[in-house]
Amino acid sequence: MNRPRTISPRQLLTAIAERAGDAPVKRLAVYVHIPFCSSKCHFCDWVTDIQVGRLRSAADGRAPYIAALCDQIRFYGPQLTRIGYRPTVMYWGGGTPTRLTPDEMRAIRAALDDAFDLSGLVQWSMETTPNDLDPDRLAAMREMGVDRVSVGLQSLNPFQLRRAGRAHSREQALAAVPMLRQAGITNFNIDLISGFPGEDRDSFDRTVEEVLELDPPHVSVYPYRATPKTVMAMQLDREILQAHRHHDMVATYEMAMERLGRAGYHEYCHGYWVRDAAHEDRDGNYKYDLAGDKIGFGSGAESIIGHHLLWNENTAYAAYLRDPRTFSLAHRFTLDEPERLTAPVGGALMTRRGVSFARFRRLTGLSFAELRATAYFTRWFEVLGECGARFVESDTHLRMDPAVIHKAYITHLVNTTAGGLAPRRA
């Protein structure tokens, strides 16, 4: 892969406008990245290169970032509006957006109001952890227009929460759902992790059972991944913890599948479960990169817009504070660097609909057939096949057989911890 490169903000906007298409109104997903947390979780790959002091910044430490973030939003928003983009979904992630005070949230909302026409939003989601929820924050979120919240529980086993480095308790986790409902937020998601090292299947089964008793509209189940440089991965390397075998990882996830299915949920994207099928389009479309153009604001945020991949590196925090308008990577998609499309194509394949060839061309400017024929993607699809994936193809789409997505995904996790091409040994 060639070295990351960038261009000036004005050159970038010109390039996006040239490739944005002729539609007078273009749907846009807006992502706002908040790089602060109350703890450095032992499994999280996002925090590996972030010093604890910066991660847990107090208000005075957060102020320069919020100023830079608002500047970036106010610069790009009006330009994208002129090109024809209109936000339809908003997502604040991180990190933990609810680490912000209500006034900090309102400052960012004011920048978004200045920059975009938000009248077309159909959903505004925000991530949280149970320990960062309180009535004042929830009131501010409702006042701003947040109508969906994603709650990172991960587990309800107190010992597992401590081992994972979580800052919240079991009691706080159980209190989060009634607090959301009392605040008037009835559309929310509970996030869980299956196959944590050292957590037996019965313990996770009890967590799933207790979560279902809370009757959430959405549940996410992520199989554990031993990402290099995380505390848990290093503990596995040193044999402080014992990793689950592949068949146990699959069995644990299948247990969750069975319980969720019996409770009336269906899986619209690998790991994402919804109780009401009517919510699938509205709540699921922004969950993978080939759903539509998206602009990401903040250090660590990624965008796919106007045939470009834009990225502000997580490790380039100081550079972002100095110049939030210049992306550290601005890459126009080409067949010369097909690996840049691994994540969005992989994300689309995790959904029931898979990759739409027409949508892929509109978003990237490339032919999916030609991308698939590159040496990199030829080998990439071979790897997925070696992991157990089966593909269903029509004239318009390529999707993975939903009956085997979870097995193929977990096999790939177990055999490719660093995220690159692997098997032949799986």
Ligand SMILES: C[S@@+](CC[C@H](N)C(=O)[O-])C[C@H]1O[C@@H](n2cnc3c(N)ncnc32)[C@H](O)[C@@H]1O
Given for the second form:
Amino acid sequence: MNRPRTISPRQLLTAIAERAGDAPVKRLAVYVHIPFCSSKCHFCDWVTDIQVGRLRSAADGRAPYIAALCDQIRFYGPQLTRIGYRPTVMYWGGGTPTRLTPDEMRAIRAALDDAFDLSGLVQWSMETTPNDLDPDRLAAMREMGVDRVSVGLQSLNPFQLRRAGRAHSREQALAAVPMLRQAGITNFNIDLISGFPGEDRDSFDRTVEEVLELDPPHVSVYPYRATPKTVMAMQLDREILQAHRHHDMVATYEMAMERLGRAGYHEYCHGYWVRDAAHEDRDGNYKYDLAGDKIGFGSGAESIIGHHLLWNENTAYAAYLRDPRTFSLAHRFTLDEPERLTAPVGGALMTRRGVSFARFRRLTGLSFAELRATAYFTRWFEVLGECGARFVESDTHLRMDPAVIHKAYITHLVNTTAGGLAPRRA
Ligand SMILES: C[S@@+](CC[C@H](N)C(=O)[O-])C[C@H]1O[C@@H](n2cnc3c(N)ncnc32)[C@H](O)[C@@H]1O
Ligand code: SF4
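Now the other one: the form predicted together with the ligand, given that the block above is the form predicted alone.
Once more the chain from above appears, this time first in line as the rest of the complex follows.
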């Protein structure tokens, strides 16, 4: 498939340099997308457009991707460094980055080292599944500098794991945390999904209870999204599985809130729980808190940098391998296409702090007041109000009343199946 060539890589870099601001040093989040997994899970909406064979590629299938990724990093990195960008956080997500061998990971790390000054990194996270973890891989990750790991457990109910198409057992899930600690990784996250079709509240309650016994520094609880084209959404359509009703989804999430709150965790952004702010996902601070520019490398990555939204489509994989330097889309933010700003605005509203008008202007070049007055956002805010959102506004911020964020998020999710207020991590 040919991607529309909206702007050449050189023109794009010039446009970014013009709008990146005058600060001699600009902090940057670096995201690396690895579109490989050992299974295609029945619920997962990150991989809907990826064929199973390609997703599960063996090393020879992965090699062209790694070459393209390293080329893209080596092309953009030095130019962004010249403009003044210095990475402060790095996140490798997917897919499942730990599907890569240690040598494949080292090759990508070497490209990043050549391209950027990584001496200012304060956090480097990597996503994994329990079945893709082993002591050798973890040792290599530590040696490279990975200091935070995000493990997808989803559930500890063995039937639910099977129904969800996971490649790991309950036992492997329970073994993952001691293995991380043994490898010296003390900062880690556990992903759970609340409101899975077919899983009752008691089952999820037991999962949360058992996860808390593992004493994780960070827990993410994602209410289930029935995204079209996933196996589970098709099973719901054919009535092989039953969706939970809205009030059950809310009650299940509230039960998790109760348990996490009692165990001393607080929710700094919808679904993200920590005891200690030091364990927050620093990449999430960029993604949801409008903290600064972000460059995403890889076939399905998204970037917001120099007032531009850049992304590559998962479906354009072959085109990415041929020309990894040209993004599928390179869009300069304008008030003429306000819908392009749905994800950053929705993301910021899921945080306790809300949308900072100053940060929003720095990141997008636009006035939040003007954006909000567009027909698209006027209607968007009305829809959120209909979902139960209440807003609190000051001279500097617009935030959602924290008591209702989860209800508004779940209601919006159930009504639209479009990924909640803002699509989560990709
Ligand atoms: C990009 S996925 C990758 C994580 C890793 N590959 C794994 O499987 O654990 C990140 C997280 O998104 C969440 N997620 C994916 N699809 C979802 C859906 N349909 N509804 C709710 N959460 C979902 C899961 O909790 C998953 O761990
Ligand atoms: S949940 Fe993780 S392992 Fe499963 S398909 Fe999605 S990205 Fe891959």
